[in-house]
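Let's start with one chain on its own, the form predicted alone, as structure tokens.
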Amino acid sequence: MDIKVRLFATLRENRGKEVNLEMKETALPRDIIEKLDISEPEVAILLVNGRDGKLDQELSDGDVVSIFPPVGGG
């Protein structure tokens, strides 16, 4: 099934802003930060089709995924 991430602030670097995966049928949040070498506490706010998703929550075909590291500032 394909999947599009789409990764926001430290996240894009040297992985992009938009990234296309083909994963297998039951494909989860949790597989796709493992495949992007992203680290669970690196993921602050999970997306999924635009609404807060899980990391195990299953997806489907065609779902758009958004990953937001943590943020600080003043």
Second form
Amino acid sequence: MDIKVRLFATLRENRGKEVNLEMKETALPRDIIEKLDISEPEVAILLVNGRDGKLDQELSDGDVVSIFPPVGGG
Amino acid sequence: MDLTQRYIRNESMLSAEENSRLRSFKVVIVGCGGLGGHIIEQLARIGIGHLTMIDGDVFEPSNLNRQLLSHPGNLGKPKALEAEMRVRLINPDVKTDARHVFLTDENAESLLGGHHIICDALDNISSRKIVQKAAAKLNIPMVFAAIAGWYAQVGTIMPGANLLDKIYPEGVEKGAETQLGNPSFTPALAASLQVAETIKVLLNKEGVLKNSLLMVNTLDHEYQVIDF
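Starting from the form predicted alone, produce the coordinates for the form predicted together with the partner chain.
Let us now look at the entire complex, which starts with that chain.
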């Protein structure tokens, strides 16, 4: 299945803003971050089609996964 | 000098009744640094009745690039006390309470209790979660913001909503700011958005980012609101 991954802030470094991935039908967001060499603590907010998502939720062909790193300064 | 016209430029945007109600609110700002300096300045100028300012830190040279209340003459001085002096200077009508202490699990409820709203202007994730927990217990809304480089996040956490648990992974203490740093303009922008949220919550206005997060990217001009 084809998954569009949108990356934000520091996660864009060396990866770009948007990545199109061809994944196995059973792939989870967890497999996507592994493929993109993003560690779990770097994933603060994960959206699937704009809604709050989880690393172990099922995906469908054409889904858009957005990943934001933590932002904590003041 | 006659200062009766102090609030004249607020009066088209807010009704006379709303303007006078601002004088009856007590707001607590946790952190008097990058975000906090701008929040305190703006809340004092708009005429909030009482400001409690909490920070256990003192100003240091690395604050000068962004922290509104810092200048070479007050390095080494407590941020909370400097904030109070600034409020007294710009608007003596505002009642002030400066607390030169760090907020902890032990003192959070006693420091935050009795206020109408909490402005989170902290710089670390664990302290923010302490504020969120105490705010839920005290039934007080909390306006949250965090920044890193070109990026900012702002949201309003209604009591018990636990937004921070959804946007910060367990055990993560710092974010992208360790890589990107803290410039002058993102804290000022995020703080202004926090003040707008604060005024709207206090006056029961529509359009509050209730349990939502505004994500700001000033580098590419991407702005989006995510509902949780």
